[in-house]
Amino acid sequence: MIDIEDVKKMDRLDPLAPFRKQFYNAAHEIYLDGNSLGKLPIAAIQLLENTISNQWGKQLIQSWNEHWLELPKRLAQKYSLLLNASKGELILGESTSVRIYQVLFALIESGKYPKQLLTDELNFPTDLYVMQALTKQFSLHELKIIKYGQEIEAEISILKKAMEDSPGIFCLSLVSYKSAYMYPMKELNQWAAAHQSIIVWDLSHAVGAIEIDLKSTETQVALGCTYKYMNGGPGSPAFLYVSNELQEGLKNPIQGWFGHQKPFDFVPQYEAAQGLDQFYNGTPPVLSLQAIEPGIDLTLEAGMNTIRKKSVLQSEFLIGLIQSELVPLHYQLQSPEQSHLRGSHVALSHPAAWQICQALIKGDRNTPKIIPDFRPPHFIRLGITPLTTRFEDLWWVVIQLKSIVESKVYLHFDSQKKNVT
């Protein structure tokens, strides 16, 4: 085992490390949670305190054309230069499911492809409901849910064979929620594009962990949230991305204010907005919207290369050390070990990872209260976040699920899984 020495010095070394500081940091806690929630950037607090204080408690209406209007769109910019989108290509707004029902349905709809809907059972389960209810609502064929036998790995000529047998709109998760495969995202846009298909990419586990590029990578549809890596704060708003040549027939299935040519002018006839301005629906949710802001400054303050080398560096480190020290306890890597196949998180499994996950939360006097999360069935996800995790938190994970099991002190928790986790 490493010694912790060698770890801390490592940490001292890490460019990032001076980020840490500008987000909130629980004492005597690691948090490696992977990733449902980021962490609380410090201007977020400062920032939602003036905007309740001042902007809504003394300014009251006067903030909509002082402050609030533009919010959406200022944020989106800064979200345009992240994933190098266009002006125009890029809203923010809504929840992950509402956008991802919107495109889809606007894509069915516009028949520039076979109205046939298509995923994998890698896809996270609420891209699946949505395209369920779709399936249903359009009188579709029955969902095609792509089987690999296994949750690590998309296995890609499986892939492409669907989309030549069966050409439609695909649902994909840039990076798997389970295991953080990460897909070849170019190569298969292109072979998409030359089999009648589209795919429609959720990066909600890959935006701020990897560096994406819509435009190199060819994509046409793309959303995802922003309270993951993004440190949005919980149930923040989502984004979505549509390319400008593909805009043009698509149109909006929920024809909310927001989304008209004339908002303020209060006609009873609907007029949509230009382009994909006409996604927005309803009054802009601004507490939400302004506690993005820091999080999006720090991210490309900090620079996605450069965030991106920390997050493989670290990865590389864990996976290490987890082969090492418990391979021989009955634990078993369940992401890719290949890093340019892998997003930010690690996940591992063993028989009572739902009662280790709980060990490691109580934590003890001697040790650090360590925060990870469980997915069914046997599934430990380890988040690494490069703008706040430190080797030493994950020198310190290891040692624990070592020492959980070897002591067998699982056996004290209950075996039966909360809703939150």
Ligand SMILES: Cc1ncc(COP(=O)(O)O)c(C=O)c1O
Given for the second form:
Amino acid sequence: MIDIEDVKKMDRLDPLAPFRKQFYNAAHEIYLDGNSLGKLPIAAIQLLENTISNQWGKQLIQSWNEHWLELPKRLAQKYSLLLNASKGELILGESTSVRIYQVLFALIESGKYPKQLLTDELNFPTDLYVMQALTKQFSLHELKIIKYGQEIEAEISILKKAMEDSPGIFCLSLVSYKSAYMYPMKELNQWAAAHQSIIVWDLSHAVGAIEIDLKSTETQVALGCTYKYMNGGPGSPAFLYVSNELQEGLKNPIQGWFGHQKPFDFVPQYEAAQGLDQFYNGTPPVLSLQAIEPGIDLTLEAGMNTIRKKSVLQSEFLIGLIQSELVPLHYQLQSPEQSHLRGSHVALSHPAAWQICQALIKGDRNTPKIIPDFRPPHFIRLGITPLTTRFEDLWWVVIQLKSIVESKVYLHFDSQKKNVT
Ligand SMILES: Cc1ncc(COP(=O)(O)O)c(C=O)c1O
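Next up, the form predicted in complex with the ligand in place of the form predicted on its own?
Shown next: the complete complex, the earlier chain at its head.
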């Protein structure tokens, strides 16, 4: 196995290394779960302290006019730079689940596409649940869940055939939450458009980790959370993108006052605001919106191209170590081997994955505590977040995964799973 001194040298040569200091880093802890909940930017602490003590504490209601009413739009403009969205094509607010509901509802009702919802078995459960509800609500044909017979990679020919045979409204996660498989976005968007279909892309596991150009990929609708690679904080608001050309004829099913043309006229009759603005609903969540800004700033400063380059380098480094050190110990790689098919986490499996995760988290006298995450039935996911992850962190996790199985120490841990893993 490569020597730790050589690994430390790789970290010294890393152009993104200075960004690590911009995040709160707990001592003696290696965090490999930024694909689930991103780390806390130090700037967010100061920002929120100021909001709480000054804007909320002292200025109270006046802060709406002075600071808060313009906040969602100002942040959406910055966020648009990450994805190459134009003015008026992106808004921030609500959860991803709510945004999926709103936009799928609007698409079904618009009559622009055949009234059939489709997805595949790699998609995240909340996307499936929302689609199940809408299928029932609109009395559509049964929700079509495309199967590939395994949970690692989509088969593009099967997906394309589904668009040919039953065109409609598809929802896919660009980077699959279990295996990190990444779809060919542009190819599928073009195929969908040529077959009376549309794809709603869930970018939760992709934004901030891979380069995404919504224009050049001909994306019509995308959404996703901001609390993973964007470091927006627990439950931070999601984003919704709808291309300008598609907005005409889409109606928000939740007609709230913040989606009204003139919310502060307090008139009884709803008149939808222009364009995507009508997809605002109620009062914006000021504290959690503000918390997103430092993560956006740091990501823009580092540049998505540099972030992606480091993510690929680190994933290849980790996969190399998994193959040489862990596969002989009955671990299996559960992510695509080719970098262009993979997002920024690496999944591996082991029959005792849950107990192994517990042993990693506990650490021991000689090694730091390591935070991975676990997904049933036996996946260990190792999230690579280039603004903070060091090569050294990846070296340590492999050393520990190896030693936990060789020493059988994992047998001392409870096999009963907790809720948040
Ligand atoms: C692909 C994907 N979609 C949606 C969500 C969660 O949605 P929400 O923000 O509504 O909880 C997650 C959470 O991990 C996810 O990975």
